[in-house]
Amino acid sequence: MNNQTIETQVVIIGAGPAGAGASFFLSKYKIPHVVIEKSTFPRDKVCGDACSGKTALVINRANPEWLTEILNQSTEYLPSWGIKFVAPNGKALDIPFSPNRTEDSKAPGFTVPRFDFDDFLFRKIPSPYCTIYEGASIESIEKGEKVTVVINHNGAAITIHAPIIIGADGDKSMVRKKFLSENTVPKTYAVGLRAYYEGVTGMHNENFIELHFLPEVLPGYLWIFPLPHGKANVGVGILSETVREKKINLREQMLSAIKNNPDIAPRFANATLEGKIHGCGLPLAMERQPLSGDNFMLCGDAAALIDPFSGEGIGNALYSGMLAAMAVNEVLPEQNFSADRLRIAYDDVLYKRLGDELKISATLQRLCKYPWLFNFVVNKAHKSPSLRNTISCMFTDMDLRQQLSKPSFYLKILFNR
């Protein structure tokens, strides 16, 4: 077997969104990096498939030509102008994006398939500061005054030195386990479900995402996501403990509802399963933990910075993949790799950025458990235009947001005030 040595100033492991957020700002940065996948792209990710405007807003700062080329394929990246909460008592609520809009807007969030997605970010990683090695096994990770990685890449073996690693590597990040004693923190993990339909029916004219907060899967949510193509991305998603306590069979409770449930079982009447029903975990970041240590640092599911409640994972994961860029960029002049350095440049900057709205969700998902609280905000809201647009525009203001989780929000409902 070959051998290689390399010396670069960053390893990134894993090229999904948070490994490509990183290296694109790492580029921008002009500094060299090497960036080791496992799998070969285009490659499937179990996920809901929606983006968000944070999704939109790193690409955007990354490169506006990427964020343009996206918006100009329709047809591919579906254009999503709100979501639709649907109440265990089956009302909805719609939510749009942007309240405000004018004609010129252009849709905060889209749809698009994993496997269409990550294929896009990974093709637009190569530069000149970056060297990327694709369907590469980790046969070692190992610390002393530098981070030394060994792969085997296409049966050599390369061995790179780098003062820093970047953990992008999922929810069973090799990184984590390596440089985090508890790994893994069962409490804030919830098991999801994804299969994609086509022929679903009913859904929104401005392609809404939808959660269904039904009561046989509260604390959790079924999801449906209006994707290209007239198909859809329907899953579920629910606590692991809930899952444990109860002796749930997720996949018998999903395929239960759409065939049960009144208010979903009739728009999947005609609807086929393509392929098959896959399951994922999906960490959710219910509480501030450490995402970085010396000589590394977390990000996406790495780090568990999963939504509580909205689920969103893709735009947490490219915006914490920028944030760490940037840390690089602020401590490598000085050399300084220590967790007391990383832990300011990085963890206090993407908590003061992020930490408020994962908070607040965080509430949220727990307020989920009383199904009654959900269905009166719901009634009263069909009843108040005034409280649908506050609501609407909560989840683009997190001051007003941030009103969800207290409990004069709902005594003022309740006396109408």
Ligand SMILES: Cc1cc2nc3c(=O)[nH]c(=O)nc-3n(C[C@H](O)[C@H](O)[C@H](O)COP(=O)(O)OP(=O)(O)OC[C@H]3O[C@@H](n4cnc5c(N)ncnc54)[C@H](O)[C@@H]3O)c2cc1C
Given for the second form:
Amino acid sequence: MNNQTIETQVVIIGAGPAGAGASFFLSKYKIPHVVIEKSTFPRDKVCGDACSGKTALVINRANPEWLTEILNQSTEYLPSWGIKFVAPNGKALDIPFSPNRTEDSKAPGFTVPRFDFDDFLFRKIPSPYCTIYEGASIESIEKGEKVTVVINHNGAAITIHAPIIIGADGDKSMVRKKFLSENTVPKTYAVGLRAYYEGVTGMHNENFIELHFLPEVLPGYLWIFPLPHGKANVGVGILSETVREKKINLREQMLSAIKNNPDIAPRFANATLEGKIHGCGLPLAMERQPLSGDNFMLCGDAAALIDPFSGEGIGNALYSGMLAAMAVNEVLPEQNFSADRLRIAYDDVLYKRLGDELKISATLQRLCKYPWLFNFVVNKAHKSPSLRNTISCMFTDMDLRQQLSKPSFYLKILFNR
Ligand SMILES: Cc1cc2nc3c(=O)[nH]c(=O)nc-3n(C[C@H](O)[C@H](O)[C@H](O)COP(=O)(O)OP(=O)(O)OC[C@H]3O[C@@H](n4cnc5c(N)ncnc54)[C@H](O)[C@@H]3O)c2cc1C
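After the form predicted on its own, can we look at the form predicted together with the named molecule?
Complete assembly follows, chain above in first position.
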């Protein structure tokens, strides 16, 4: 075995959206770093494949030309203009993402299989400041004054020393387990199944993504997301504790809804399942948790940053990667990689920017336990264009979204105020 030793400033484990996001911005700051990825791209990731405005925002900040590249390929990155909510009583509500849209507006979201999207991100990582080891396995991670990672790459043993490690290695994060000794498992976890179908009918002509809050999967939902080339990503997501408590067979439940639900089944009459149905965990951001410590930071799923209501994790992964790189840029001149310093430079900044949004989503997620509340809002919104407009604005206006978690919002609807 050939042996090699590398001294660098940062070592990133994982090259999904979180790791790619961190690497893009470290390169922008001209900070030398190493990215270690166990898979070889392109690779699959079980996901709903829906990317929000936050994903577009980070890509645009990393390099506006990359976002233009995406927006110019609407056959591969399907623009989505809104969301369809289907209440437990079966009533549907179409909510556009941008109520004040003009002719020049670009769709705020898009869908693309992760097989393609993550490969797109990965191909953007190379820079003079980054060394990438793809298809590498980690032999050991040790912490002394610096972090030392030993990897096996194509049979060669490579030892990497860096003052900081960024754990961007997904929901089963090895870095989280190794470094966050008192908090190895995210507190709230959901599980999801994903299937690809061809030939599902009845999609919105502006590619609205669909969330069906079926009574049997509350507080989770079944989704149908249109994909490029006439395909669809179909899945269910639900809290793990609900699966355990009610002894739910998620796969059977999803297939039963597709076969028997009166609104859904006719749309699948001529649809074919492509490949297998795969499952994966969703570590949800229900409450503030530590994201860093001496010499390490966690990003994306490794940090349990999935939005507890929408299930959105790609945007938060990219965003947290960006903030971790900013934190490195801040602490590097001081050579202070202590837990106290990183908490200020990373955790505090992240929760200042995303904390309110995550808190509101956690409350909304809890409210999903009450099907009558859902039915009530959707029934009222059907009759009231102004309520539909308010809900639409909630996608971009956090103050407005906060109203959803207050009893006064529902009382106002009740009395038509
Ligand atoms: C069923 C389901 C549906 C979802 N739907 C959506 C959706 O529609 N929209 C949305 O925004 N989010 C969705 N999410 C969440 C989203 O998939 C994740 O939040 C997102 O992938 C997190 O990105 P990440 O980079 O943190 O982790 P990942 O995407 O998991 O990337 C981690 C990377 O680290 C690598 N890695 C892991 N271990 C090691 C190791 N030991 N050494 C080296 N490399 C390693 C992996 O190979 C991988 O490439 C969904 C999740 C699930 C499970």
